[in-house]
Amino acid sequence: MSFGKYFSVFNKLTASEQEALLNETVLRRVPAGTLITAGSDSCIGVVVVRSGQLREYITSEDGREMTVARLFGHDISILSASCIMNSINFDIYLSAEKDSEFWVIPPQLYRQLVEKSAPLANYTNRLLAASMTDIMWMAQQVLWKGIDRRLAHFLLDESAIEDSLTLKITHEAIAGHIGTAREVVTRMLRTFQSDGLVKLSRGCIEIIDIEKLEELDE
């Protein structure tokens, strides 16, 4: 499918902010582990999720991670762009956390186009209005949630991505993306084990009791 069909907002722009879009967007393949754009230093632009599985993240001073979004095709990250939005004042990483394929808009073009195109203003500030929510969200589960409810929502999470009740992931993973401590993580998964809601083995987590894990998350 084309680039126009994953940037809903397109059919609403001039043919000549479409040309322009066409010519200069870029189409990238990256393998799972890239490391796409870190912080402000790398403001590559908007980028319109293809194929794959991409991550949102921040870092605190002490490098810990936490993630902000996982993005898949369809998906838009704005953040990507954070150099030509006055209203992000935070380093933004992305990652790929599957083999992806995305288009990026040069944040120069994306800028110029946003300030002649009405349609294209209110669509990002859509997007960047999601992204804020997302941010919050985030917050909200580190001041206001323990480490047991917010561990159960990322497996219940990530089981639906996967659409598998086994999931191949680490510690360390995890930890990163909720915002802990790798010990942290693994403390509370082997409590989960004793307490019969998941099982352990080397790089895998199977989840035993869902249903315990979906109480312990509300």
Second form
Protein chains: 2
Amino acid sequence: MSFGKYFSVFNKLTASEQEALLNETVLRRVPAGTLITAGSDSCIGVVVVRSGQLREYITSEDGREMTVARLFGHDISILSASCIMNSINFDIYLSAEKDSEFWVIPPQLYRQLVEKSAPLANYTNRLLAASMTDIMWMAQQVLWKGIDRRLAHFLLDESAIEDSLTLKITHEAIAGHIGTAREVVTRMLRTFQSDGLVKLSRGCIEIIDIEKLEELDE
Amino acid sequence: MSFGKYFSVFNKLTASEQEALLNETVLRRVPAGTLITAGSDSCIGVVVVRSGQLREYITSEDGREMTVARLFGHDISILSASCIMNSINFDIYLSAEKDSEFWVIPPQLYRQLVEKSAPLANYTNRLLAASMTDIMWMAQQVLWKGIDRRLAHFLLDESAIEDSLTLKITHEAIAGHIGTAREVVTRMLRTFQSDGLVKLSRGCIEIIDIEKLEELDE
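Moving on from the form predicted alone, kindly provide the form predicted together with a further copy of the same chain as a structure.
In what comes next, the whole complex appears, and the chain from above leads the way.
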């Protein structure tokens, strides 16, 4: 089991802590589109990504979505174990954007281990701090940056992830990433098209002028 | 020194850890209006509030402000010690809204103690989780709620803090709390006045219809 290579604090734990982790941690494989956790009702535990692509996001009462972070191999979701921390009072959703493999450390086990282990508690501090930085980054985007800059940033990000200038993604999906409505995305993409930044066709966005997009994202 | 009553993990620490804390922790008194830390350049350490009222906030490149949390006696700012965590990559400002007293635990000492102590590391996890919840709450306000709801919430909050329906606060200061421009606050307050929610006079906002404000805040 290569779990230890992905959960980097593993080697600092005691033999019995390592054994408990290896015994109770479960490897899961899910197809793209799977909803892995939906808020506090389904706190599944700490998710350690082996491969694929996951998305952490929040939702509004009327069903709008906003991406908090996108996770790849070696990334860890501590927010999917929010029930471990009594002081986390918000709902996080986790879904698979691509076919994915990940380990799940059960919340009861994690809570029990972290109470006794200074290395694991300090590692958890770093995970929490990193998630807090993701949330703050998202908040600052929304507070200080217009939809044009958020959309430009998302297109560049997606292009880097897919390693392609041609993005196959719906306007609805983009809206869920940047926390706005589909109509707003469609309108802004048309403006981008008029300005020569992208070319739109059915289900497809082609990036034409990456430098101008990067200027927008600055 | 009553520090131990305010830093509630104190009794779970070893005698030598307690001694190090008591030796190096400093009690400070500052007048209202003092800027206590300004971003990562001045990471002063963990702030434990004894009395008064502090404000954690972020700023945009062009100088706009947004309140993350308001702290009172027994509250703790872990974000003022963000340099302890390498993975926190944003700047937090801390200022005194009223004459305040607080203890500061130096960051070097805190880092040294937390590495070895499971109780302190777990306590830090809870502080981080609570701050993360503050940041997420702020993000969700901005994402999903209009300026009218943010303003209504702020007025109710301020009224509860001051225990008064008459608030002596400038439109500029309110703008810095809810992350918008002064003009927007002025315009929205005038709308509130037309709707019979508040009455405006020089430097003063009187809450007339608290129930309607609460409805807005729901």
